[in-house]
Every structure is written in structure tokens, then in C-alpha cells.
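Given as C-alpha cells, the chain that follows is alone and in the form predicted on its own.
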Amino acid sequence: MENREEIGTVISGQESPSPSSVDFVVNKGIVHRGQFVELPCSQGTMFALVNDVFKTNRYFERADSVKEFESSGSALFEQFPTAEWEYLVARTRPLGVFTKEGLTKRPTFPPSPGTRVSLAKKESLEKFLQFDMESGLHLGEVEHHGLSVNLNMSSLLKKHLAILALSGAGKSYLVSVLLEELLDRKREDGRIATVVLDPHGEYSSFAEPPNEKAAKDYSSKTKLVKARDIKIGVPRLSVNVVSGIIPGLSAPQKRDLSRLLSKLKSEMKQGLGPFDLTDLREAISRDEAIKENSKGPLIAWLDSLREMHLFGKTDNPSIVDLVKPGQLTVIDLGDLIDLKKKQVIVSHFAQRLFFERRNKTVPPFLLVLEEAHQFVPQMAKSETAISRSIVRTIAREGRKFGASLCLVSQRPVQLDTTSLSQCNTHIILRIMNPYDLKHIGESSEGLDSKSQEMITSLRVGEALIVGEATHYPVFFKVRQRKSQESKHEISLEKAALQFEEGKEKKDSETEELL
């Protein structure tokens, strides 16, 4: 091949060369974990991760020659050679084949010792990691290459994409990247609507100019809105949507309910206008057919939605005018303490954005859920999981309609098997818990042992990408972003110092006032 940087040969041993597994001695330069090389071989060009690299030196491979020569007082490297022995091994795991016509093959055939290894050049690692440099979101760097991480929209996103990391790891910093790629779309590349489920408001900074001259402005593509003025409207529940919300409504009571319901949305359409639960209830009381044994239950569960706050007689705000291509909306959930209340906002907002898109009055959107474990947790009873069921509809057949999914999570293990296994990329930061590595090498396919290990040790913006959008596990540095940091991003000095600056400034300004 031409223009390679040869750094290696191929070495034989126990189970190397295979075309699982491919180790070779490093004859110049220095090979690092995550890096690809590539190599000639039978089918074509075979492509390789760096997945361990190990230094030998046979005069210190016997622990008990080496204890009893150094208890004599000599050192080794003084009376031998042993700079001369030293060799950096690097360990692979083969990925693909990249033939002549320009297709890839996996790998079934092993190259043979001696074979020369060369790091891979960025215009064939760019082609057979299938990167769209042109219109693709640009998420970060291949590390030790320097190649940009350019994915395809319908690769990364159609089918579901996951982003896990333990918390402080920068899973945030990654959203808010993927976000101003979507936002900075341009509209002949083909736009989509973002919605931000955001329990802690972490992304409402996108609908504030910034107060930073080098951060960009996205506040005029940013709509947020608040927990406090959201309102479902009663006439869009269904007996289904109600039952999810209240626990342990027999079969009687769910055909009394769902006759009321229709017989309140005829007079609506007959011109008496929408109703509430105000206006439900006092149909129960009125409705001589319900057993009073039914009839009591029923009006006090009705009595404990409207505690919530949280029903209308409209829906506001309408789906329809907070979902247009190329905006994002941000559903800030912080103000919000009660999980049954963020869970019922959840199941309301993705119910009517998957209705909505199936009769294509919406375009073609992502829903982004934070902390997404609460929300469609693994164990939870399904009155404590109210949200579970849409998300898990909308794993399953999103894609046939441009419903996109984003689940974020810090903790995997907790996280709704049926929903994860749905996402066909999974981006991985740094996980530390056991349990949470173990659940994800079980839902990730391409995940193989040693790149499970490598996610222990990787740094505050290192990911790992596996699945559709690459279709190879790439290891990469996360870009910086253009927006302003989140309030929630800034240290905890700064923010003890904010409050400190902010406590003095409202003391002196009473002071003058008294």
C-alpha cells in the first residue's frame, strides 16, 4: 500500500494471529489504546482496534531470577543488554475488511505473522467507519488521528440512541453538543424538532441570550416551558391514559369512566365547549347508572388528580405549536419535586408528540429524556411507572414514523431493558458500577470485553460510540460547545462564590434602603 506509516509486525502466539484477534510488536513510533490501524490480508485490508498494549523484556520475565540477581547487589540493565530486549506489544481486536470493489467484510480469515501494520490513514478509517463528513453531526475527534466524528443524522438518531454515564462524566456537555448540531442544521440538509424532557433544567440556558461574547445564541430557535404552566386537557384523556394515572380502577369502573368521557366529548363537539375534571366529577355524581359501591372511588381518585394542579379543559401548550423543524423546545421539569406528577408530564407530552407524528401534523422529531431511568425504570410497578409504557411504544415503532428517542441515564442497571435494547447507538462516558457495566455489555451489541474495560478508565468528555452510526466501536474526545454552560455545569466554588457576592450585594442594598 502506498503512503503508510508502517509502525509494527504482526507476532504469532497462542491464540494471535485469528480473526478474532490480531497482536503485533510495535517497531516504531507509540501505539495507544483506541487507536486503528490497518493491514494488508487476504480478503483486502483488514482494519483493527488497539484494545491493551503491554511492554516484555525477557530478561525480567522469571520474578525469581530477576529477585535473586538484584539481591546481589548488581542491577540487571547494568551488567546486560536489557534496553535492547524491552518491545511494546499492542493487542487488536480485527473489525473489518475493507476489499477492493469497496465493500467491508467482517474478518474470517487471519493475516500471517510478519505481516506489516501501519496506523490507519484518516481517508479509509473516515469511509469504512462510514462517517458523512458533508451533512453528518459533528460530535467530537477520533483521538490520536485526528479525524472528526461526523455522524449521520438517520444512523445516529432513526433508530434510537442511548447516552450513559455516571454522573460529573459529561453526558450532559454531550447532549448540549448533539442539540447545537440539530439547532445549526441546515434546512436543504434536512431538519428535525427537538423536545427536552428535562427534569433539573439543565438545557433551559439554550432559550437565554448568553451572557458569555464567545458562547452562540440559540434563544431565538429555543422555546422553554415551564412545569408550572403546563396544562393536560381533560378532553384529550383517554380511559387507557387515565387508568395508567390511577391505580387499581376495575373493569366496570374503567366502561362507566369511558362512557362519561364520550358522552362529555359529543356535547363538547355540539357546541357546550371542553370540560374539566370538575366537570367529569359532577357527571359521576350525577349518573344514576354507576353503583355507589364504584361511584365513591371514582370521585375520590378524580378528587387526587385535581390536587395535582395539573388538568385543564385545553392543553396548553399545544403540541402542534411547540414542534417545528429545526427548533427546540425544553420542558423544564425542575420546579417539579412530586416524581408521579414529572412522570404523568412525561407519558402526556411523548403520547400526544407519537399521535401527533403518525397523522403527520408534527415533523419528523427526537425526544430527548433526561435522568431517563425515572421514567421508565426496570422494576417498578406499572402505577409507579406511568411513563413507561408510551416510551417503551415509541422504542418499538418510532422509526416506521420519524419518532426519534434519546434515552440519558446514569444509572443503566436501573433503566427498562425493553427500552434500552430498542437503541440501535449507544454513546457510553465513564461508568464506574459494576452492575451498570454489566447491564450495558449485555444490551450493546459490538461491545466486546476489552473495550467494556477501557470505559472505566476513560476521561471527563471521552466517549464510546457502538452500534448503528458507526457500525465499530470508535472511541472519541467530545468538541467543545458554542452554547453557554448550564447553570448546573459551573464548579462549586463558583457557585459558593456567587452566593457569597449575591448575599452581600442584597445586604448592602437594604442597608441603603433602611
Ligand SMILES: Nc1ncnc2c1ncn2[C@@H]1O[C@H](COP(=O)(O)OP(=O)(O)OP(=O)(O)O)[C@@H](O)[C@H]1O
Given for the second form:
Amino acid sequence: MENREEIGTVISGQESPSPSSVDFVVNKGIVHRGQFVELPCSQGTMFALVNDVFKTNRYFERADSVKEFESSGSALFEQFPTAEWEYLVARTRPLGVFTKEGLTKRPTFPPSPGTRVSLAKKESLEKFLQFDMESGLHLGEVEHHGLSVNLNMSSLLKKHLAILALSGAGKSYLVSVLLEELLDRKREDGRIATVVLDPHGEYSSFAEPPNEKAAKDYSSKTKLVKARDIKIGVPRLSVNVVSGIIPGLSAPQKRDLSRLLSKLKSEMKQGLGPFDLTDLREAISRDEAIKENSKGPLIAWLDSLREMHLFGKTDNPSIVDLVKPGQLTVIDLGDLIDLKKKQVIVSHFAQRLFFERRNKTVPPFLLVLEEAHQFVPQMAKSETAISRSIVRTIAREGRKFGASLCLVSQRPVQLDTTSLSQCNTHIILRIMNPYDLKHIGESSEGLDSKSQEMITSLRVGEALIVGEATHYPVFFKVRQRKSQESKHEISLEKAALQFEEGKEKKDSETEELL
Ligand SMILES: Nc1ncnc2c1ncn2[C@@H]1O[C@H](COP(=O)(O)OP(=O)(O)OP(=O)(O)O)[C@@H](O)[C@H]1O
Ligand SMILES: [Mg+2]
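I have the form predicted on its own already, so could you send the form predicted together with the named molecule?
In what comes next, the whole complex appears, and the chain from above leads the way.
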């Protein structure tokens, strides 16, 4: 192996070297946790991830002798060359072996003690981690290696992505970086459509030309839909959808509703035009086949739907007009407080998108669900988890149709495990909560306990990716965004100042009036 940067030598210990653990002493320079190293072995070139680094010094091994020397008044390190006996040892986890034929294999045989260890070369890492340097999505850099994290779009998204971390760790920032990459793609590389369901109105900045000169303008590729403008067309509603929104419909009531919906639909086709909830209500009260004691509750339920002010004669906006290749649609739910209403909207868009994708009337798409635990909760009853079943369906079947999900959550424990387990790539940023960590450890394949431990020491904007997209866990630093950051995040100090200034202004205006 030419031009390798040798940094250490494999040492012999009780459990190392083995196919799952290799320790080496560092002879030259420094080695950091999260770095990759390579070393020759009988099967080819072994790649390993540095899980831990620690220092040893045999002079300080025994508590009794250290204490003895120190208390005798003559400090140990002054009498003996203790500093020369300090060693830096790196503990690594072998990830795979690059065989001479160019294949990657699981390590099944250990390297010998005494084997020289080198820092992994950039080119071999790119190949080993299956980065797509030509048309991959550039999300960040692997620290210490100067390596761009360029992930193949299919491997990252096709079988769904989950982005998990505690609040403020940089999930939305990373999503913005991902959106930029999708929007910047060239047509010949394959452009998908992206729809973001945005509970906090964080992504609406994509739709506005930026104030800052340095920021990149994505406004021509972004469509913004405000929650208050959304209407769900009643003629498209099925009984199953309705009974998902209003729980407790009895079987006969569902039958009646289904019959009347079909009747109105056929009248519509005959030329009467689309109908809304008022028309449906009238049809129910006119209908003679429905028992009186069933009619009252049905009408009351419909009225509760009407109070949501969400239903109309047709869909607005129409999904087919909205979703375009290489474009971003932000559905801003920021003004809504009612969780049920948000779930109905999420459910509607997810259903329509999936349906239209199956009919190939819309391009392959990525549906980003922020605060996913609110829309796909694990524990909630189905009437308080209206959007769960369609998200589960897309999670299970979407990859066959080019319908991908990106679930974003700061509460992975509360996120539906059925959906989460279908996400074949997980990007994990900082997480501290032990329950969340345990849950992630159980749901992320290939995440060993050391990597789990390292998650707690990640800083904002640092991430670990595990799963389909890289095959091996990779720590990386999320790149800087190009788009303008939304104004939604302001400091507590600023918010307090704004409030007081606003109040003073009001007070002085009142004084002037008097
Ligand atoms: N990679 C990064 N580089 C620079 N700043 C970042 C990075 N990631 C996050 N930040 C900053 O950290 C703050 C929090 O980030 P972000 O809003 O993405 O967190 P979050 O995980 O989405 O939190 P929440 O769960 O509350 O939505 C933001 O002000 C953002 O600018
Ligand atoms: Mg966020």
C-alpha cells in the first residue's frame, strides 16, 4: 500500500484483535473518536471505526503504589521517566473488508497483532461508504478526513428516512440542507418533488426571496400553501376517511353515509356538479331510509366537521397542479392550534399524494413530516391519530411506487414503531434522554453501544447516519445551509425586548390620545 499515513500498530489484548474489535497503540500524531482507519489483513484491507481512545501508563496502574510514592513526599513522576510510558490506545470496531477483488465483506478473521494501522484514505472511504460523488446529495463533511458526505438519493430516500434528535439539535437545519440539495438537482440526475408538512411555519422562508445577499434564492422553485386556504373536496371523501375523522360511527350509520355519498357522486357525474358538506347534510335529512334515531347523531357529526372550515366542493389546492419535479411545496400549518385539524390535513395530503403517485399523475416524491410523533403517534387511539394509518401505508408500500417519507421527530419514543422501523436510514443528531437512546438503539440496525454513547456527546449540527444510505455508521458535520434561515427562531431575550418595546409604544400612543 503506497502513500499510506501510518499512525499505529495493533496490540494484543484479552479481547483484541478479533473480527469485532481491534485495539492499536498510536505511534504518530493523534487519533480521534469517529475517525476511520485501514489496515492490511489476510482477506484484504480492513476498515475500522475508532470508537474510543484512551491513555495508559503502567506507572499509574496500581492505586497503592501511586499513593505510596506520592505520600512519601517525592512525587513519582519526578523520580522516574513516567511521561515516556504514556501511551495512546485507540479501540476500533472493524466495519468491513475490501477484498482484492474489490468487494466488501464482513470481517470474519482478525488482523495480526503488530499490523500497521493507517488513517483511511479519502478515496477508499468514498468507495467503502458507497458515497455518490457525482450526483449524490451533499449533506456535510466527515470530520478529520476532509470527506464530503454525498449520499445517493435512492439509498437515502427510497426506503424512507428518519431524522431524530432532541429539540434544538439541528433537525430542521438538516432538513433545509436536504431540501436545497433536492432543489439544486439537475434534470438528468432525476428530480423528485418534495412536500413538507410544516407545523411551525419554519420552511416558508424558502418561498420568499432572501433579504441577505449571500443567501440563495429558492423562491421560484417553492410553492407555499397556507393552512387557512386549504379545502378538502367532499366528493373525494370515502366513508373510511370520514369515520377516521369522526370516531364512533356505527356500522348502519356508515352504511347510510356510504350510500348517500355514492348517490351524490353519481348525481355529480350526471351533471349536478360537485357537492359539499351542506349538500350532504341536506341529503341526510331528506333521506327516508335512515332511521330517525340515527339521523340526529349523523347530522350532529357532520356539523362538527363543518365547524372545522376545512371542507369544500373541490380540493384546493389541487395536488396534481401543486407537485412538480424539482419543486418544493411547503404546507404551512403554523397558524393552526387544533391538532385534530392538523392531522386531517396531513392525512389528506398524504392520501392524495399516494393515490396520485400510484396513478402516476404526480412525479416520485418525498413527503417530509416534521413533528412526526404528533401525526404518527405510537400510543394514541386511532381517533386521535387520524393521519397514522396512511403514513403507515406509505411507510410499508411507498418504495414500490416512488413515494418516500422523511419523518422528523424529537420524541422518537412516541413515534409509531411500525413506521419508524420501515425507515431504512436514520440520521441521529444529539440525544440525551436515555429512553430515546434505548429506543433508537433498538430501532436502528447496525448501531452498536459505543456509537450510541457517542450520540450524547454530539454538538449542534453534528450527526450520525446509520442504515441503507451508508451501510456503516458515519459521524459527520452537517454543511452550512445556502438558503436563508427562517425568522421563526428568536432568542428569549429578543422576544422579551420586542414585547416591552411594543408595550411602551402602545402606552405612549394611549397617553397621546388622552
Ligand atoms: N449544522 C448547523 N450549523 C449551524 N447552525 C446550526 C446547525 N444546525 C442547527 N443550527 C442552529 O441551531 C438552532 C436549532 O436548530 P434547529 O431549528 O434545526 O433544531 P431542531 O432540532 O429542528 O429543533 P426543534 O426540535 O425544536 O424543532 C438553529 O438556530 C440553527 O441555526
Ligand atoms: Mg425543528
